[in-house]
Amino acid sequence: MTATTITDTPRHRPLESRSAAAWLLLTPGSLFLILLFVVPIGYVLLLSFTEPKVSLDHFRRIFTTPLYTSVMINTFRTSLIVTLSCLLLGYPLAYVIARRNDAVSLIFLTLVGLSFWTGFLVRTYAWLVILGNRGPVAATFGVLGLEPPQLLFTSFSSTLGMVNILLPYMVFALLSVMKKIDPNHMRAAASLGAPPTAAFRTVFLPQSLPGVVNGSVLVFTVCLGFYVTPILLGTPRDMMISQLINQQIEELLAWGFAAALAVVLLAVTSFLMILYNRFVGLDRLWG
């Protein structure tokens, strides 16, 4: 092989040409992110300080007006309730899927996966039917001779709808970690005399905690920005920050104040991601 053919191979190309090729490949994706993410976010940040004049009045108003403070508190409270509910429901389901290798595990995994093929708007409208006055829940109470409670357009129905939509995210985040836990660890604990509950508490649970953190952070941050499900199933008394932003834009045309609310929501989400990255690492978000 001649020297010319050796230098023509990709391994022996000059470092400068390989760097130029790498930057060329990164350019389309970088432009896409800049135009569709960085520029709009920068514009929203600018509006929050300059509309209608340069000041911090919008942020001062958010944290000093009881109405807006209560909306912020309700947003975080609802997100926390949804996260804990998804964790309590998703952990046993992910545990069964991870520990079993039979038809039961396959059925559960298929049912969880099917939820990703159904739009969240469709699932939200399904809850309108299920919890409505002529739905199956009301019919069941009627058969039992009981007066059906008001389930629709309540905090319960809104929370239930969000749990239904976000539960698969929690399950898959847990499952990605649980699948990596060696089953021999549990067998070793059992061989040393540990009962099943003690083996689970001391062996399996600590190793699955990264999945708990991953799923909780993912569900909590997504729930902070939920809009469609709370507005269709919930009540105006339990307004979340995304609904408040929409109200400020559509009804009041208060673009500056809406931008300030969006910036606060973005800042909280970014803080959670930075905190997660500091102690866990974003590269471990999916296990």
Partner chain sequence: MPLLFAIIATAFLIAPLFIVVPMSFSTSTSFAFPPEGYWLGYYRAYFASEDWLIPTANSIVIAFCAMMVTMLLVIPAAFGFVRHRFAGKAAINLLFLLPLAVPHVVAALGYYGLLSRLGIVGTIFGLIIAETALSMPVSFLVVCAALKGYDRNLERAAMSAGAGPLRTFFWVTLPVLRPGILVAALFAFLQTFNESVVALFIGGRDASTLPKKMFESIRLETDPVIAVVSTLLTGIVVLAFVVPVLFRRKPAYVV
Second form
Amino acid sequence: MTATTITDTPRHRPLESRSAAAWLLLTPGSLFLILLFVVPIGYVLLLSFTEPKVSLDHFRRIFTTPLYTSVMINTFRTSLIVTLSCLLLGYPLAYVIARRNDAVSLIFLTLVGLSFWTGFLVRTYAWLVILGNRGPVAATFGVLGLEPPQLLFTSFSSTLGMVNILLPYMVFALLSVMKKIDPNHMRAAASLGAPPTAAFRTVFLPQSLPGVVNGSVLVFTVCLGFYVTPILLGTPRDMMISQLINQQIEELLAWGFAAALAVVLLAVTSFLMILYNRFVGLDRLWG
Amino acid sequence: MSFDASAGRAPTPVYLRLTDVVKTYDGRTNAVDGVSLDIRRGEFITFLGPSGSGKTTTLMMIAGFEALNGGSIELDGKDLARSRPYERNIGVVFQNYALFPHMTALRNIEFPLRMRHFPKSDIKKRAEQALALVGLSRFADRHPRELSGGQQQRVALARGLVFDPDLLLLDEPLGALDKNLREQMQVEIKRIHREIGITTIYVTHDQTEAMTMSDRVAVFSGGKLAQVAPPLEVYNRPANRFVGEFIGDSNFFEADVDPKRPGWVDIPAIGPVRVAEDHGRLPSQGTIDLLVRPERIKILTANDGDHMNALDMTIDALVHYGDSVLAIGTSRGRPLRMRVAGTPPAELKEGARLRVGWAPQDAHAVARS
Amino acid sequence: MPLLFAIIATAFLIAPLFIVVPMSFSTSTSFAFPPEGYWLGYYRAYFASEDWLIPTANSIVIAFCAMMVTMLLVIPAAFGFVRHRFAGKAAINLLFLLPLAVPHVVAALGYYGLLSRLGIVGTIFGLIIAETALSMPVSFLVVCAALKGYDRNLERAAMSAGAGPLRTFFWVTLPVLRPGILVAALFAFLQTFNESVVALFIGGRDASTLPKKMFESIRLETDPVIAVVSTLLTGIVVLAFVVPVLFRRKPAYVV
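Okay, that was the form predicted on its own. Show me the form predicted in complex with its partner chain next.
To see the whole picture, the full complex is given below, headed by that same chain.
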């Protein structure tokens, strides 16, 4: 191409956007988020090694005190259990919704949405009633003549509550991928001689794996920092990191140490997000 | 450059004039690369070409949606470069119709009239006339989603015409319709063009549409104009091998001009064949491409004189179209296609070896590019 | 087989919502189920108690204001983001999604620190700011998705019909995008209305929200009015989501 044919004279006003216009549109939102989100997060970072004095003592304590390392391990373990439980319950549910395109799938979808949009606290309160020592579960044990076990304020009740709250996230993440799987693929597999389970295993499951990854990353990271439910339904004996943060602030007013814990939590979730972003792309996560 | 833009152009009054139009997206390659074209008032011209050949980009520049990187576009003597799309008086019909989903058919058609501040009483009358023109008066209050593809296309057409634009641009308007509906809409668009007489530019990659509808066809290739001519001329006398292969079915033979035997060219491996000199713009020497349309080749009988160019053809496959048969085969190792109209003769069988040929005036010589 | 699992999972999901309804009519002062008797006393208590009505009003005001600010920031940003190419696009994308990736406890700690320095901790204004930041990512994603699905030929058609940029925007672009924008606004409202962690940290005494009040009430396990609030909230969600689905009243041009 000869360069002389390209004469971008000013009289040809381009309709395409200029990046100046882009920045004009993006500046208010970006500025808001930098000043009123990034700065507060930075403040936590600052607090973690300057309160009460400039040092890395808080971090040293977190990683050397057995109590705190066991909280870390417990947080990971609980998050893993919650994630796997959500996957186990969510996958068949999402599968049914995605594969049957009828009233049944619409009912399921509506009920999942109903659960999703009812706040955490309504559902947490309900578990308090269900698992409480005057609740239906304890009553059932009583009818059977058994001593009801302590269900509430254990890591079991906390885990159950979190699974209940995070299950819709998992279902939606799975669904957004499963919906895109061409139903003809399963028909093709059947016509090629694959029985239903084999067709599922070889055709549907591999294509749904991105949804499994998305849902798991989403649930796991939310779970790591889950605040309300562990505090209300859990026990101080098996603390998760958010409970520890709460305890440090409410009982000890140890802001610096709480900030250091928050920074560790942030570092872990960021690491997971960076990993995810590297291999999948962050904007896919919320489908 | 002291090049006179009017030199060699049609003597009829020019309505739309494209002069050396250039468009580039990345600054290196030109999507449209120096297109010059004169269009007469009332003409129906088709931009034909494969995807990426620059035809739609050229249309978008005429409409004002894309800026030019070089050259100029004049409408009725006025340079369009300075006017925004909404300041031009040009109707556009898009491939996917682009009907406003939140407005009824009637509101869609009234939209350009309201935007152009037509008097209130006029708006209703004109919109209803336009709906009647496309035969959709009963569907005025339907939303686009309640109309079939063909009906949506008619609404889009009415919307593009209702404000008496200077030009009507259609960008692959029938691409999304099925075959029968497409033919019906071709007839419809031609009828409307006849009734209104509006200057129309029609973009398509479908050669049948181009052949049946246009006064002239502008064939695009690689951002340049390969040929601008009436449909039959484009078909019978393509300017180059690209046009000949893009439009219709073709046999192309590479042939050498024999400077010592005027009227004859030599096809390697087949031998010398006669060409009518008034048809081919034969150079005095060198290599040319010789085009013979498959329907011009016929099975020779004893009655055919020796003025026919004859060769032996081995039939490999037959494709039955109902109204004709396409025979695909070879002649001395070179591929050859022959189309026989009507009921195929008994000897036309797969595996058969036949004596076939064409008259010298049925071949068209194209200079090698 | 999958259907059975799906039914079990769904039952597990919605069982808690059914429990709260009878609880709200219970005469018991503690969380006993099944209730010993039924009355409407706690409904009367809810509608007579400032301790509950003020947080309810606060939540509505905060959610509405945060929704408005979110949309004012997010709609232009989405246009800039989807329609333009520019250096640093990936960074902008990250910035707008950041609040989703940061655990709310961390953000809450940061807001407590920053807003107390600014002297607006425990104010409705401070909460609106914080909740706006938290609700921006999802609204941004929804508006961006709507914009990506938007056929730009509609704008070209409007222009060739004689509409200038402003009229094209208000007559064509905005109406066509309206369903997506409404969904984004609804998400922003609900996200803020349900958000509890930041509200707990910076709500204080004067800007207590409904989730904060509920949290405290559950913790003290003394106030049966929480069952009434839970029932009302569930009822609102049922009205807003389930009823439209049953009657299939979707905006018809959004498929």
